[in-house]
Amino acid sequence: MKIENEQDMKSVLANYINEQIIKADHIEVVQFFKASGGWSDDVFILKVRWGENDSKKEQNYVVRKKKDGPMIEEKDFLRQFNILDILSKDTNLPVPEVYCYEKDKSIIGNEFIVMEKIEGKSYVPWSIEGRQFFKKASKGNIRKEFVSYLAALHSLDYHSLLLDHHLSVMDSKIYLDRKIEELEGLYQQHKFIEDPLITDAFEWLKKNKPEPIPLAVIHNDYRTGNLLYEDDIVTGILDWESIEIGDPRLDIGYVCSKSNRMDSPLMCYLISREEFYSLYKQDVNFDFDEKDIYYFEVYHQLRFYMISLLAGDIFVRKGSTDLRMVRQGFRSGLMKHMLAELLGY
């Protein structure tokens, strides 16, 4: 069937589900939507209900939808998927089942992946909703559920669990080498003028590098707007497209960067710095001091700067349409002012 409109794409997709996970004689869809319309893919959300053994069943499904794009780097779904079904399967980790992944991109355009819809809702976090719903967290259960899970994946055997079958594993005295040069790569390609300032941050990076310890399972991406929440609990961890067996410094960096909680004191809106450090070093088996950190807030806030300069590129130079490449291109100068702060200028 060619997909034409939302009507096709819920037939097809319940048509799908029917046939490789639920088996029934007859399914009936009672809620459909599209959940996301951003850079990442696209997100479906379907409930069905069907009928076994003289009973009324229901389950709710997300298909994620490989979406291509010049701000979209090339991802490789079936390797999504496996990981997701490792870390949902073997690890206490809040992440979604995954029952089927697909590559013909005839069915619904693209490849796809059929998982588990966990039950909570995610925030923005920088909205009015978000902050209110932050404000309230910071103070219960969820601003140390944040830092356990995210110590707990620092904390996996990724060998036992086979991750790096789907993972490449670097030398740790190389890898923060190889991360200078994909941000030098970007910078090279999407640059409009050589600017100081990105020159200076460059070779900061390489001459400030602290010694490399073990790597770990990285989230690379691990934020309050990217967990689901009910009540007063963690429900969820969601995008995992970045995830690699990296330095867990790195995420760390992430958690505590300014672009991640701009005005607040709190870390991603939720936590303090030191009470953030302090639980997290209760559930690792490493120890790391705050100049380590302040390395890679540099090197995430050279990132940030990185994401603006790519849009502003793909719309003044690559001709996009997109006028949401104008808003992040538009941001290129609060990283750079961010960046020059963390620098000392």
Contents of the next structure:
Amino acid sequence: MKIENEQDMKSVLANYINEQIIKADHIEVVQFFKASGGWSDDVFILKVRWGENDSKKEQNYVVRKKKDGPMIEEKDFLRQFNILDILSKDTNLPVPEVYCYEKDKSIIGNEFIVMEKIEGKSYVPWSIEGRQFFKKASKGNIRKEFVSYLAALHSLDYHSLLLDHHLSVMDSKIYLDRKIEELEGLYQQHKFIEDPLITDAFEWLKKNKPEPIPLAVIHNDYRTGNLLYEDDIVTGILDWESIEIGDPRLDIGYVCSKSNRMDSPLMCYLISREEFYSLYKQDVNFDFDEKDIYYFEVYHQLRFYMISLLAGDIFVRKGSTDLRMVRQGFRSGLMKHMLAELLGY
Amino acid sequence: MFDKDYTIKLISQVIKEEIIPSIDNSVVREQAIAMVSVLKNVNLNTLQNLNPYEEVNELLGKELSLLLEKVRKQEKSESELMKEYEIQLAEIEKIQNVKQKWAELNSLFSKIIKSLYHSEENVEEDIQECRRILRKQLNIEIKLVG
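Compare with the form predicted alone: the form predicted together with its partner chain:
So here's everything in the complex, that chain up top.
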């Protein structure tokens, strides 16, 4: 069936979910909508109802459809499926269970994954609603769970979980060199000019690398905006696309990065730096100091700049009509300003 | 930053092709159609703001010259390289096109910073001097951020 509108999409997805997962004689779609478009994949939410043993059953599903686009590096959906499968079944982390991976692009136009819809709500931390929510959450249980889940992720034994079958394992001594090279590669590919401030930042990162520590499973986008909440608990951790076996201080630096807190004194609008460090250190078996985390904050600020640069490049050189790219591109000046402040000038 | 003409034309294209077709309210639709026309006129009646680029060119021309002279006179291992950069700076100063000159000056400044970081001597003070110049440059460029 050729999909021409949302109605077609609803019908195709409902049939697919019934054939692959529910296997009922008849199902009814109670609710269907496309979640607001993100930078990466298209997400559809379905609530379906069916009869089973004289009773009615209802279940929510999330369908994540791969989006090919200029902002996205080549993604391996099967790999993502396998990783989420392990994390949801074999760990205590609140990760959505995955039901099917479909590689046939002809069904809805690209590969997709059908997964559990975790109950809970997400908030944009810098929005008015988000600020209000996190202000309240900063006094409750959520801030502790935010830290304990990160520590639990970093403490996973990736080898016994077989996560190293899906994620590459690198020598910790060369890990940071590779991360800087990766970022420099992006810069060379998308830069408009050779920018002296960015040169300073890259050279500073190369010169001031902290001592390596054992690598762990890291999320790479762990922030309050990527979690789901209900009442006073964290119900889900989302956006696992960038998971890797890497330096756990990278996630800590990300939580503390200026771009994830802006004018708030609280890390990710949720927790003071001191309490974050203190709670985290209780749960992990390695130590770090303020200087190490500062290093990773600089790394992330440079990475945020790179995102703006990439967006600008997509607008100018690739002619994207996505105005969010233009807006993001114009922000590169602000990102540079924040980087300079972080570097102390 | 981005070219004014290119940016405004793209915004108009998005309004015409992506936004207007999905507007159901006729008043809002009229406003959006008028917006396209207004943007076209704004584009025709304004010039790209090159002032910050000119200011940066003036700043870097002056400051890099002083920096290069200072580092060269310290007679450290990179003195010869600084002499070479001074020659390059003199060549860049002859460029008339504002944006081309801006790009070349930035490129030269990047090379200077890289050379200092790779020096085997203690150049911390020189790097701080570079950062002082970068701060001034950034203060000018930030005017281009809304």
